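Heads up, the chain below is alone and in the form predicted alone; it's given as structure tokens.
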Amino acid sequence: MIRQAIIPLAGLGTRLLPLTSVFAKELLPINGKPGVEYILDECFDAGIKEIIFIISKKKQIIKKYFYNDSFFKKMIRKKKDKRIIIEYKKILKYKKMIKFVYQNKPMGTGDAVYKAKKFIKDKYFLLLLPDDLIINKNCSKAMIKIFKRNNCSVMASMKVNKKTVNRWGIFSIKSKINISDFYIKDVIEKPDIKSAPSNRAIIGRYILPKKIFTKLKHQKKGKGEEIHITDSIRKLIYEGDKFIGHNFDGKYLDCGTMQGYINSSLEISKI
């Protein structure tokens, strides 16, 4: 069963400049919501009852969002609107599941992962990351349906174009399951065009085991002096550890550019 979920929202947001320069990229509107609440929603739907934030000193104000009590009912008890009383209740439904771990210094998804550690209970976990949306299907409710098939781990998969496969991990394939899933035999952070095994990459939801904790620990940095989750799952990989690669079925978005972050809520306002 997977019950819990990281979400890292520790990164500084450089390629939304000047707009994270006072805000927290997460929680940017996307056609009148935040960000985050998109990944809230999808785990929520997908059965998930504990959501680990990873955030930094530098973003409280991630934290303030959900622990602004006397503002709403201050606002509730002067305005009696509606639909503040309706996303009020909402916030409290999130905060709720929401534990809050911090990584004051960005080492990589690696390193945020990591401190999270203390936290996961079960054999397996769900990781995602706030960047990637994936709308009018949902990714992480269908990757926990072939988890509790496969009993083992599962990430998202993508083909991307054969010149941005230096932005992803990428996969090679060892056998196809059926149409939309395979077992993955190698992964690689971020490699050049010529070594690249694939242009299919990982996309940012995982379902993951509970030791790799044990790779993370003794994890070196990699691309970018950075501590990649991704090297860590190529060392399970090779010591016998099966993941499948699923070929997802909704619609992907890349709000962690600024053209990207526009053409979010263009798409998310015509569903």
Contents of the next structure:
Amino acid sequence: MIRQAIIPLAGLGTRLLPLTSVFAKELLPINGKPGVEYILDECFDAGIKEIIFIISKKKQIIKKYFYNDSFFKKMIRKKKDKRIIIEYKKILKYKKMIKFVYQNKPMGTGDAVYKAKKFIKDKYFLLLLPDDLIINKNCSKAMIKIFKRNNCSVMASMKVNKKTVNRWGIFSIKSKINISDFYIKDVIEKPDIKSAPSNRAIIGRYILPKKIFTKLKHQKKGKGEEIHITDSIRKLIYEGDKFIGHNFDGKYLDCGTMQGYINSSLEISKI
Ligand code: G1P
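Shown: the form predicted alone; wanted: the form predicted in complex with ligand G1P:
Below is the whole assembly, all chains and molecules, this chain first.
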């Protein structure tokens, strides 16, 4: 069973400046709804029961979004607006599921995930990177199905333009399982074009084993002086752990850049 999800939210969001100089990028509205709520909806619909948010002191606004009860209660008493009641109920539902952990120095996704170590109870957990929205199909749900069948790690995958491989974690394939799934031979974080083994990129959905924490504990900084989850995944693969790459069916939206963020609103408004 996959019951817990980790969502790292402590990043500075410099690619979305100036908006992120005063605001958490994950709360920026995409077609009228904070980006992170799309991720929460995906988790809930995939059967996740507990969510660990990694935030920072600078991003307390995210906690406040879920802990503004007295304000909502006052507003509901005053206005008796059905829409506000529905939205508040949704916030309450998620509030009950979320635990907050702090990463005050942004040192990379690997470091963020390590901060959640003490909360992870089961053998496997889900990791979602909130810059990556996947619409039209619940990618986490599809990956959990694959996990149930194979009882091993799973990562979302998508072919990207060869010229952009240095922006992603890139896979090489060991063997194909079916049209959409394959066993991973190796993975490398942000390779240059010459050393990239393929143009298959990791997209921000992972089902990972709890034992990755033993690798993260000693993980040295990699590309861009950050601690990457990819580098610890690589160690597990080298030790013989099975990892499946899953070419997901939904549409990928990159909310981490200004152009991608603007485009996300347009795409979601079409649904
Ligand atoms: C992270 C991962 C990378 C992955 C990407 C997907 O990179 O490190 O392997 O391909 O997310 O969005 P980041 O976007 O944090 O640079």
